[in-house]
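Here you get one chain, nothing else, as structure tokens; it is the form predicted alone.
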Amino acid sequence: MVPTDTATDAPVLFFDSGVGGLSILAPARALMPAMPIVYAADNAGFPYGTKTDAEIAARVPALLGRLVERYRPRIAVIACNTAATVALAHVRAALDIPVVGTVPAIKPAALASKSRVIGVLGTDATVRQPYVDRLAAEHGADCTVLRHGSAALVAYVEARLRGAPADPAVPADALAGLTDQPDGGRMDMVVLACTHFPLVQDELAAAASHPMTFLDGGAGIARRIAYLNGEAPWPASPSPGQAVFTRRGEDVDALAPALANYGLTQVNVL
């Protein structure tokens, strides 16, 4: 829990490899509108989904340690399924503040599925994790759990938010990676196991060959932040949010309008 004597302006730190964590930030800000925000994107290390587990496990705790030292947040949120499924335990061991991880919403998908076929759409790194195996075994033992990793969809979302050209076929191709598998035609729940993907959920739904429900963990993460904050005070009114990148470049400049839509009007480099 956050101590009640925490400084009012102590932010919540959201961390991702890119812009996907905005899908976690949005419901949190809606629930706690005065929450001070630092959104950190490791664009120098992007994408995480094609990296080895060892690379992620070494990089993420080190970066979060630097971010916590600089910004003194009250809570850190790993707003990236890949980073959380690989490095959450390492980060919690390294930091002395509450750390919230974003993990695939397999439990609610299994609870809601009528057909007992659910899909997990994420990055290559996330869908291969033993953590996902454990979630599927614990919560979906009577389900067929299909998995597909799509680096192309991650890049598509990043391009869309920059206003850059993006192949409109990518969302349909990513979803076909699930529906073309055996039993994919019966799949009624799709877990969006990459925080980038809720940002294009409407496009995924439009590409669906039959009715299906898309689930992500954003609302649950928001409730968890509120719970961990407890009675610690928020500011009386919202303040401009900060976006922090690990590399400055034209891609960062192009993201400024999209970031402003999420209240992130200050852009810095770590």
Ligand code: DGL
Contents of the next structure:
Amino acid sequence: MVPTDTATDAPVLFFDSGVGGLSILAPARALMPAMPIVYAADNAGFPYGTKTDAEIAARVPALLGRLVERYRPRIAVIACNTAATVALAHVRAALDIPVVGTVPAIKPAALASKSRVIGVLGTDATVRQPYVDRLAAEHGADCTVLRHGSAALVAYVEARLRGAPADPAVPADALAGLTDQPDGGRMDMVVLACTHFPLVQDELAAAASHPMTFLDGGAGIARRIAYLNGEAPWPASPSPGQAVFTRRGEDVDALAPALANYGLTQVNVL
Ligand code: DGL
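Right, the form predicted alone is done, so what does the form predicted together with the named molecule look like?
Full complex below, order starting with the chain above.
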């Protein structure tokens, strides 16, 4: 829990490899409008989804340590399924503030599925994690859990938010990675197990070959942040949010309008 004597302006830190964490930031900001925000994107390490577990485990806790030292957040949110499913325990062990992880919403998907076929659409790194095996065994033991990793969809979302050209076939191809598997035609729930993907949920829905429901963890994480914050005070009014990148570049400049849509009007490099 956050101590009640925490500085009013202590921010909540959101962390992702890129823009995906904005899908986690948005519902949190809607629930707690005066929450001071630091949004950190490790663009120097992007993408995470094609890295080895060892590379991710070596990079993420160290980087979060630096960010916490620099910004003194009240809570850190790993707004990235890849980083959280690989490194959540390491990050918690390294930091002395509450850490919220984003993990695939398999439990609500299994609860809601009528066909008992659910899909998990994430990065290659996330869909191979033992963490996902455990969630599937614990909550979806009577379900067929299809998995597909799509680095192309992550790149597509980054391009879309930068206003850069993106191949319109990518969302349909990513979904086909699930529906083309045995039983895929009966899949009625799709867990968006990469925080980039809810940002293009409309496009995924438009590309769906049959009716299916998309689920992600954003709303649950917003409630979790509110719970962990407890009685610690927020500022009286909203302040400009800060985005921090690990590498300066044209990609950062091109993102400014999209970041501003999420209240992130100050952009820095770590
Ligand atoms: N947004 C990240 C996730 O939730 C990963 C994207 C990437 O860097 O590959 O998994």
